[in-house]
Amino acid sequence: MAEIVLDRLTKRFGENKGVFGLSFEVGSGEAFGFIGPNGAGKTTAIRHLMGFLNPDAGTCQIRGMDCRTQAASIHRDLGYVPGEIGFFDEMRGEEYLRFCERIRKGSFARRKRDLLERFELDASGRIKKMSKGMKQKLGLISAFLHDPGVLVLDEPTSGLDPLMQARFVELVREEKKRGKTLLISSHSFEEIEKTCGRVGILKEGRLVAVRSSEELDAARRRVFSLTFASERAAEAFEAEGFETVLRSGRRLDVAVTGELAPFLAALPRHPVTGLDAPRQTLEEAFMRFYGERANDE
């Protein structure tokens, strides 16, 4: 059963800005990744889901309710992290969380304690004195505080260090097991890969593909920097037939797309003295994906 449904959603802002005919569904208990370069339309779509914007055409629904006309009912069981979180800066963090509890008309003491411990947040200080990372933690805690059934998260780990990003991934996995439905917009490929079963890819306001995270990972182009014992050894490895990005003396940069097994099998045959595997950014993955689509067309 689909919990989140966008059906030909269209919103034009002029100069080809907005979203156009956007359609996809997120099933119950699914974490769906929503990715694309800056300006692709992710936040515009999310604001429609929150009921903040009127579409020019099409509809979006959460749990069968219209996101614009029934927003108040939807928000009762919805957790939301906006791309840019606004707080009452004069409040202390703990005051803000109590405020969230009053809005939700409940007390969530145990869950609040667990979330504060998970994200290692001291909420006693004033929000205006908190760092970007601390504010992001507070936003995450407030979104998950009331144990919502559906969560819409726009760049949820922005400003978090790698440890806290890992804690977020753990939390999403736990919530999925409990049957929660999540829509996650992110620029972290690793984050999407670890949390989402399917990924919707936007370009210029249009959905260009929906892929499983495994399919997207298989399409990634990884560049490995290898250092060899000698220039002759580097030349010998180059003869293995992998795509050479750069060769300089004993160093060889090799690009591998898809399965890593052939590349890994070739390494022991050569005197490799150094190996570095820089991460491919999600932006680079987008550009490669879009470039391949353009060539196909």
Contents of the next structure:
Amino acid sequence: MAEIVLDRLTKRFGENKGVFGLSFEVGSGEAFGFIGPNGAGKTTAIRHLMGFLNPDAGTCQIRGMDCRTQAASIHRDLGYVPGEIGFFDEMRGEEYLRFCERIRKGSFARRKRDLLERFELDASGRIKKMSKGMKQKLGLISAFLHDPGVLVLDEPTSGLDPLMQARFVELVREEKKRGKTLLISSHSFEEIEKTCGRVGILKEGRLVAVRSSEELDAARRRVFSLTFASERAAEAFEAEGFETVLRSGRRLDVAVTGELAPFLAALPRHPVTGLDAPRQTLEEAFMRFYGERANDE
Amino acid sequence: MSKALFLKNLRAHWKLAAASAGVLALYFSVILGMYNPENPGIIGMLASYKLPPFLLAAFGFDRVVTELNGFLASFFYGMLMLAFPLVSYAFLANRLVAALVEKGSMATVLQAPITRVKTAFTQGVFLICCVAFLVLSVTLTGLLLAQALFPGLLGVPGFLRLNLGALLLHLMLSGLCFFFSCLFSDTRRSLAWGSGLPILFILLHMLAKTGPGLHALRFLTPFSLYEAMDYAAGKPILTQAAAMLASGLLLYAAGVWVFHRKDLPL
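Could you switch over to the form predicted in complex with its partner chain, since the one displayed so far is the form predicted alone?
Now the complete complex, all chains and molecules, led by this one.
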């Protein structure tokens, strides 16, 4: 059964900003990823799901309830991490979590302790003095605190170090196993692929494709930066027929889409002195969807 | 109403409310100390400073009043009691809604199972409580101090009417601040309108009193609903009081309504 349903959701913030006819469904117990570069409309879609924005057209529903008009009922069993978390200046971390409990008229002492331990957070200090990572942890804990059935997470791991990102992935996997429904947005595929079964790709407010993360991984275009013993050798490698992204002197950047085997097999035939995989943007990794004439579906 | 949110407001803002009440009580005692029942010569004293008469009139210091109620109505409720509370609750109104939306902390409240109407209603009730607290603290200070310094000289019914009028005036003006705080999602515009408009009203109110030529300006400001001397003297004020109460409640309701309807960047 679909827990989260967007149906032709449209919100215009001027030319090409906003979301346009966005439709997708997230099933019960599913983790759905939502990727797109900054400004693609991820946060706009999520704000509609939270009932913070009025759609120009279309609807969005969670568990059959309208996100805008029945927000309070939906929120009884929903947890949210905003893209930019705002706290109350005057509070300490503990006070903030206590406020989150009070405003939900509940007490979640055990869960709170577990989450604080999991994210290794000392919440006794003033929020104003906390680092970005600590604030992010506090935001995550407050979203999972009341053990909600639906979680809406906007860029949940921003500011977390790799260890804490791994803890987060672990937590999401556990929650999924317990039947929770999750919608997670991100501007990097790496962040999503470990947790989400299905991924929607957003471009300029429109959904250009929905794929399983395995399919996306296979369709991913990887760029490798190679260094050779001589300029000659770099030229010789170029003749192997891989897609050249850039060649400058002894350095050659090649792009490989899908199967890596042919590329790996070619490497020992050449005097390679350096191999590097630079971090890629979403547009680079999924040029197929983000190219000028992307009309995949 | 959300009790958790109300208590959170109280913890965050009680210092501001207490400090404002303290300063107001201090002003009151200074003004009261200037009263001299034998020789109400404050006009003469001010004249000796060679201040231009229109300036005195602008502050309401132009009437020869002998009895204590009239003195207070003119020298405290004519200007200080109008302007000072306004500054503190204009600031507070902005913090209660617009600042929380701008900062994003409103998301903590609205992601809970609480409707927007309930949220805005709670903030409105809190603001009204603060306004009432300020006026009430002045009323009590006045009753106690006047009794201590000038026993028997204060006409209590008139003084209470004076304060009731001030309460209704501030209910109306704080409603305006609250409305703009709910309407705008940034503190810049919320403060500019929420405090700018009332300050403009005060200036018009002062200008209107400087002379007959500008007297018509009084119809442009809601302060003309609160002529302190009329309230103190027991003239019929029911219409004005009812107008202030009604517009105050209307502005608060309008604030809750726009907050319910608007797009929130959270």
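Between two forms, the rigid core is the largest collection of C-alphas that superpose within 1.5 Å. Residue numbers count along the first chain shown, from 1. Everything quoted here is computed from the prediction, not taken from an experiment.
With the core superposed, Leu252 shows a C-alpha displacement of at least 2 Å between these two forms. Core-superposed comparison between these two forms: the C-alpha position of Gln165 differs by less than 2 Å.
Superposition of the core reveals a Cα shift of less than 2 Å for Cys196 between these two forms.
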